[in-house]
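Given next, in C-alpha cells, is a single chain: the form predicted alone.
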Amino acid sequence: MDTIYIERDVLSLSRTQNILSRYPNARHVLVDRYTDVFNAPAQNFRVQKRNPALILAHKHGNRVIETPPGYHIGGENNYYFSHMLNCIYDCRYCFLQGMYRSANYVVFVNYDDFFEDIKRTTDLNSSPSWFFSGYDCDSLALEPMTRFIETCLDNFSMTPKANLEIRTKSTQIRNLLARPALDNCVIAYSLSPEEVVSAEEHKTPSLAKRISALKSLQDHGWHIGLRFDPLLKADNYQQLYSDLFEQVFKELNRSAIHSVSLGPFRLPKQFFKKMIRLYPESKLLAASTNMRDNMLSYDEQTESSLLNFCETRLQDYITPDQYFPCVSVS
C-alpha cells in the first residue's frame, strides 16, 4: 500500500495505528472526511484499480440496512452491513465499479459502533435476525489487515439471536480454523465455473482453492453456504454449470451444507453504462441484455432457462429446504 488517507478523527485509535503499522513505508495523508477523497470528481476507476490507496475512516449512521426483498436464507429479519467499501478482486460483472467513482479501499475502523447497532437491531425483533457481511466488499480478503471478522465473531458469539453470513471468495480462513465454529454463523462462498473465474473474476482464488477452503471449514465444524451468483450466459452454459455442481458437491458433505443460492445477472442501468465505458472490450458486458424492473438483465427466456436448468441440476445434490433462490421481488 503506497498511500493511506486517514480521517483526523480516527488517527489516534489503536485500531488505526495497528493497521498503519502493517505498512511502514506508506505515505500518510490526513483528511477531514473520507468522502473528500472517495467521492472526488475526475477519478478513473480503472487506473486506480491497478494501485489503489487505503482510506481509514469513521462510518456515521446507516451501518445496518435492511436487505432487498428476496435476499435471505430463511430468516424473517434480514440486514446487511459493510465495514469496507470496494474489493481487492476485479470481477467484470461486479456492480461496485459502476457504483463508485473511486477504486480505493475504505475501511471503517469504528467496529464497535457496528456491533452496537447490530445488537440494538437484534433486540428490536422478537424472532432471530440475520446480518449479511460482504455486500460492498469481500468479507475475508483483507482480514489479515483489518481483523474485522475476528472481532465480529467475538461479538456474535455473545449474541445468539443474531445470525451472521460471511460472504467471500477469499481463502483467508486461517483465523476461522484457529477458533471454534459458531452455530449462528455461515461462511458463504461465491462460486462460478472455472472458465468464468479465469475470464471474468480477475485476481480471485481459483474454483479449486475455494472448494478446498470450504471443505476445510466444513471439516472444522463451520456452517457453509454456496452462492452460485450471478449465473452467466454462455453457449455451453449447461456443460459449464453441470461440471461446476459435480466438482463442488463431490468434495463436500452435502447433508451438512447450510444453504445454496442461485442468482440471476442483473445490474442497475446507470452502473452498467459506467462499466461499459470502463471496459469496452469486455465480452461479458457486451452480451445481449434488456431492461426489466429498472434493472439491466438477460432477456426473460435466457434468464429463465439458466435458472431452471441450474435448479433442476441442484435437485440431484441438495434437498428443497437447503435451497434459497436470490431473486428480487418487485
The other form holds:
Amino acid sequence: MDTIYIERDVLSLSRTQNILSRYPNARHVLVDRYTDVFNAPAQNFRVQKRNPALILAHKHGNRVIETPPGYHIGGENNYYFSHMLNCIYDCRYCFLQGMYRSANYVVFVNYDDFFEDIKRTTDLNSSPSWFFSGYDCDSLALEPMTRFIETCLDNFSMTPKANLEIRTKSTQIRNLLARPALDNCVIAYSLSPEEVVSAEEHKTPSLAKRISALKSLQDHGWHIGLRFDPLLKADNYQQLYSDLFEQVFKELNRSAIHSVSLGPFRLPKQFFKKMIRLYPESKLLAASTNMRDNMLSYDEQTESSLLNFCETRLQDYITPDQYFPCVSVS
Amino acid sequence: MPSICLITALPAEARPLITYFGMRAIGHSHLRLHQGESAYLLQCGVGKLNAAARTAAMLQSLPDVVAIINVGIAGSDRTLGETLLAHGVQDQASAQQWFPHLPAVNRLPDVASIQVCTVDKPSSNYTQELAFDMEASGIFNAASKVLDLAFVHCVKVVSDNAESTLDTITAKSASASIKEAIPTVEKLMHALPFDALPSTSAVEALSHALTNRVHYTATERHSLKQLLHRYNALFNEVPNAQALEKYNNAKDIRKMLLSKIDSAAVTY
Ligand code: SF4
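Having seen the form predicted alone, I'd like the form predicted in complex with its partner chain now, please.
Whole complex next, starting from this chain.
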C-alpha cells in the first residue's frame, strides 16, 4: 500500500493504528470524509487498479441493507453488508468497475457498529436472518490486514439466530481453520472454469486452489457454498461447465454442501457503458451487448440454454434442496 | 513518452527546466510555451486565475498533452530546498480539493508528500503539514476537467519558512530551488502510468480514415469507434482498411462490422 487516506475521526482508533503499522512506508493523508477522495471526479478506475490507495473510514448509517429480491439461499430475511469497498482482484466482469469512480480500497474500521446493526436487525425478525458479506468486495481477500471476518465470526458465534454467508474467491483461510466451525455460517466460493479464471478473473487464486480451500474448510466442519456465478457464454460452454462441475464435486463431500447456486451474467447498463470505455480490448465485454430492462445480459435464448444446461448437469451431483437458482451479486 | 506539460508560474522557475530539457520557445498568440523532446513547458503567470485560464487554453491548444506537472516554489515549515510531492491540493478560498493519484512510493523513494494549499495572497502561516502556493488549485481545477488525476501532479520546493521568509526570495534563489527539484520531476515523468491505459491508436487511425472518406454524423462516428473497438477486441486486430474500401456509406460499414462481430467465435 503506497498511499493511505485516513479520516481524521478514525485516526486514533487502535484498529486504524494496527492497519497503519502494517505499511510503514506508506504516505499518510488525512481527510475529513472518505467520499472526498473516493467519489471525486477525474479518477480512472483502470489506472488506479495498478496501485490502489487504501482509505480508512467510518461508515455512517446504511450498514445493513436488504438484499434485492431473489438474493437468498433459502432464508426469509436477507441482508448484505460491506465492511470494504473494492477488491484486490480484477475480474473483468466485476460490477464494481462500473459502479465506483475509484479503485482505491475503502475499509470501514467501525466494525462494532456493523455488528450492533446486525444484532438489532436480527432481533427485529421472529425467524432467522441471513447476512451476506462480500457484496462490494471479496470478504476474505484482505483479511490478514483487516481481520474483519475474524471479529465478525466472534460476534456471530453469540447470535445463533443470525446466519452469515462469507462470499469469496480468496484462499486466506488460515484463521478459519484455526477456530471451530460455526453452525450459522457458510463460506461460499465463487467458481468458474479454470479457462475463465485465467482469462477474466485476474489476480484471483486458481480454480484448483479454491477447490483445495473448500475441501480444507469442509474437512474442518465449515458449511460450504458453491456459487457458479457469473455463468459466461462461450462457444464451448458445455465442455467448460461440465469439466468444472466434475472437477469441483469429485473433491468435495457432496451431501454436506450447504448450497449451490448459479448466477447469470448481468450488468446495469450504466455500469457496462463505463466498463467498456475502461476496457475496450476486453473480449468478454465486446461480445456482450444485449440490453433488457436497462440491464446488459445475454439474449434470452443464450441465457436460458446456459442456465438449463448447468442446472441439468448439477442434478447429477446435488439434491434439489441444495440448489438455489440465482444468487447474483451484479 | 506521451506529451507532458510542465507548468510554472514565474520565468525564474521556468528557466532551469527549459535549460535542462533543452526546450525552445513555441510562438503562440497569448501563451508562453516552450517545447522539448520529452515535454512542453507553460509559464502561466502568478495566481490561480492566470493558472486556470492558461492551463485550459494550453490544453485546448495542445490536444496531445495528456499529463501535467506543476513545478514551483512554496512556503512551508520544512527545510529550505526540500522537494515535496502534493498528495492533495486545496483551494483555501473555496475549500475545493483535488487528490492526485500518486505513483508507487518506490518510484519516488526519497520524496515526502504534502498537502498544497493555494492562497490568494502570499501567506506566512507556516506549518509542517502544508505548503502554500498561489497556482496549484487553478491548474488542478482546469486540468481535472480534461485529464484524470493520475496524470496531474504538483511538485513544490520549499522556498520560504519561518526562518527565511518570503521577502528573502529572489529570482536566483527561485531558479536554484527548481534546479534541485529536477531529478524528482524527471522521475515523476517516468512514473506516470501511461502504460495502464488501453492502446487505442489502431482504432483511432482507422476511424479517422473512414470518417474522412465517408460522411458520418457525430453519433455515427461515436458508434463507429465502439464497433471498431469491439471488432478489435474479438479478432485481435482492426478490420482491414482495403476490405472496407468497397463500402461507401456509414450504414453499410456498420452492417458489415456488426455481422462480423455477431459471428465472432468466443471460446475459453
Ligand atoms: S473477486 Fe468479486 S469483488 Fe473482487 S474483482 Fe472479482 S468479482 Fe469483483
